[in-house]
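This document starts with one chain, in the form predicted alone, laid out as structure tokens.
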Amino acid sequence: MDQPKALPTNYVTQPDKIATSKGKTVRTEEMIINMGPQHPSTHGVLRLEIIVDGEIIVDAIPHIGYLHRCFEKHAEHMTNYQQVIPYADRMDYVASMNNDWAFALAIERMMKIEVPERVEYIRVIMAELQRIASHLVALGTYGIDAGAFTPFLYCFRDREEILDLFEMTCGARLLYNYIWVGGVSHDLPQGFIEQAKEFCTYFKPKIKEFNDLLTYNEIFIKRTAHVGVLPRDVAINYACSGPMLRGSGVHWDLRRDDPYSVYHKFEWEVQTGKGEVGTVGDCWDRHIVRVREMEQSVKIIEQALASIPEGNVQSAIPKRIRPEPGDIYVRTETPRGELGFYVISDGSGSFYRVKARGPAFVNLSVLPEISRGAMIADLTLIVGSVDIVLGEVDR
């Protein structure tokens, strides 16, 4: 006769709970369960452990540095400020322009550089396309997430107009080395803002069709409606920043609350959630910032290449980078939310010390406090809607 088998060890030891159902008695158990790091909607090496009671979440856990990437220590172990570029390039690879500008504002402003005006225009122009760029990869991905296919085709096939502009620009589609300290590697080529016009104008009626496809579908709004609800006080409590931190109806922008560059010159509005088909700071809010977010985008664009102005964009590019000994912290916004850099520099010239301060990382903290509670088929929704990108987790 045949033994009865051992428990699974993946089994918690832990008194038996009594759960009736229609006058029966049902014992339950809960279970640690793996989703990733090989898991395709994890959006890249990420393994959440999982402790579920059946059905229903009880507790999930990140585990990060499957990607790890060593940035900070690479950083300091370069022989000059420039070189790192490449590397801050490799942190969020689908925002790398806004990478390197966060990176170059830093050092620019421990040497006190002031960038000519054009530099400051084409920055914003190149910022903002990459957002957009960004978020139609979280958007596209996250249809995928919710089961729908058609909406990632859409999403890619405007992002490569983007990845066009940016490839006749400095030759490249993905990792760029175009945002250097004091300027920019080259100057916007002959066409580039004429193509960039036509982008505006061709991409401002896609969204519409974007929201007819998926964001205003019936099914995808039962999946993320009420789902994953991030409350305004933790989202604080969390310093999470970005489209998390918005999505849950807070107005914070830092190109409007800590301004840098040009972005004073621009009309544009700051969007939240409101909660209109769900809960404020639901997965579905989260998502319609990003989707609004692309269209105050388009306005910052088009509004920056009617006024760009004529100058040198190379003129203000040091031969020499040696800041003053000292420390710094600098903030930009990115498709993420807050990338910060605190430098320390000695006065020779590369780092003492420098520590990146990553949105992703931040936001993926709070998946925990919005994940119990939630059905295992909701945990794909919920971490699709934080946006996370591993290079710049694991870092």
Second form
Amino acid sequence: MDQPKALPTNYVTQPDKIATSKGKTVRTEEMIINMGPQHPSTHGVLRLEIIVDGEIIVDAIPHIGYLHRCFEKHAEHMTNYQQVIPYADRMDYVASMNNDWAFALAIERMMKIEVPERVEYIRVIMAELQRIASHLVALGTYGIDAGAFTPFLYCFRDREEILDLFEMTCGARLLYNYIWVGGVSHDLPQGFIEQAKEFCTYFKPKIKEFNDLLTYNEIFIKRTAHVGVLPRDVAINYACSGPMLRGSGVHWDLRRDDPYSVYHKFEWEVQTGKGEVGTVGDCWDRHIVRVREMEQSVKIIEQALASIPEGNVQSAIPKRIRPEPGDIYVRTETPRGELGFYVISDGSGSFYRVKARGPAFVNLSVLPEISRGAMIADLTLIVGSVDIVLGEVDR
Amino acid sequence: MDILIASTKIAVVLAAMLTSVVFLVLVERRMSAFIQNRIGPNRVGPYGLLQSVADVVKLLMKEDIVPAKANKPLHDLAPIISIAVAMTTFAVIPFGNAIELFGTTIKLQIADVNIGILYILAITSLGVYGLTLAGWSSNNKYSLLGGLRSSAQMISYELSMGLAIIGVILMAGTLRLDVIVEKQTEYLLGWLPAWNIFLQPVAFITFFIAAFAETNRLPFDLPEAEPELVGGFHTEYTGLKFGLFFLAEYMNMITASAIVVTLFLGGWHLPYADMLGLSGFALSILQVLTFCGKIVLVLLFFIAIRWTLPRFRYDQLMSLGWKVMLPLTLANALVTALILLAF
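Swap state to the form predicted in complex with the partner chain from the form predicted alone:
Entire complex below, previous chain first.
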């Protein structure tokens, strides 16, 4: 493929091309700024080494690993496959349910376990609630990056309702250990369905409120349109996924394109960025994709709640899980994109090897590409629009 | 006698300013909490009234850290410049009409200068030195960027601020602030107070926006923009020196509100108050209260804006200042002058 073209941002300056009257070039001295790991807007312990010319970024190099916890090695040393689930929880701690599901699905596919219909519905409801909760964190902190503090607390107010639902289901509010191999740990508690329905009715107008407050704010659009443009081809070349990829106008959602569970039974649409206020693939597009995905998730949850069947919540699985020797790659769509587990089994009771393909880690790799030529103020918005969770980047 | 009166006025105004800063911080925190569905500080004292006092005590007890390679004299000087400028600007603002006390007429204004507006512009433009020097002397890249931003921002907004005021000066025909206020006590069409907000709406809006930029408040708080520059110019300040910057910011807010009230909202003028038939002394007190009330309303607006809007980007801020506000204020001055010439 050809080199990606220069970014069509509206203010990119190329310092080495500013001609003086004598025809020579003026070049100001570049400065290296160390941004993070303790910095208000690197969303965790990301460290960015940025080279700036005045306020314009010449290069940005992410340094990661401050939160490395040896997930893969640790998982291989567990004596039991089930024991890894609490650990998978802690990868992307903003979207634990989705991690659990991806992990459980990998083992189930290896063991060829069929889970009951009710479990599939519960998992869809939980995963989509988690998707909303995760997007609320992403959008709220994005407001802070742009300088608007208030939307953040509005998002957390709504996220609280979802956490209450999770808490009544499994007692935990952040790291659930709820989705197990072969099913879920408990059935839905009494009153869950009613409360979840109430939440859906409550939440829909809140999306509009959020849009009025932040998304369609004139200053916010000015800040995010044409900024951090990720062209379609670059997004695909860097293997971006999730809202990052869809923001660039690529129709790709694993829930539809590599179907798992019961998503095919529901009416919903894949949302993509269309460049409504700027260029396709700019920060605003990624933002609006997340907002619209929340609407779609509410739609899915409502349909699932209306048609959830009765039945068992745990299928009959052997007490000790011993998959046949072999390997498998299973991928699911988490709020941040494609989370895949590549698992190799040697027939024993624990992994021979497990490799997690995290969406935030892969999406982060495109950061230098899209932040060159932007300003320091844009960099925080670009990092925010990638929506990284360092727990999953570093694992 | 004159010295006694003058020093009393200084003491009263300074005390009032310092006290109101303490409560302004609390009001801002409680109001932002109200906006954001929170409760806000309510533990220290009744309704959290003593929260700011506790904060000040905490700041006093903090260690004063100066970075190893900082320029220490300038690092110390910068907060002093900021606070001095913030305190002195208020000197020319008339906070009430003349008051009769013990047989002498006292003007409720610390210094009755005949170039009041020029004094304000001159002093406020000194404020930029505080921020720029703080940014430069800290020997920190974030501080440096904050300091650079503040110098560029404040200089460009000073221009539109000055040009916005020209409309007001043309209407009043003087630079004296007390006369400008007196002119606004008249009535248009017999019922509408002749406040400059009605006569000079364009100047009012541009001046108000420039006031936001001058006081470094959102959406123009680029010099300290937390998500980008950590703390901007005050990243390397701790304890009391940070406290002075903090104090200066809120004092600047009060002063800016006072200038807005004086120039555009009729100063101490309470419409139709002279029909109440109050004694001279009571009327004067009422006018001072009116002035304070108007300042509070403007301050609440400042706060509400801060907790609603996102922040501009540096280049957008500059282009707004130079490409929108400056031509607008110039045109306003021109149109005002032409109209005055014609009639």
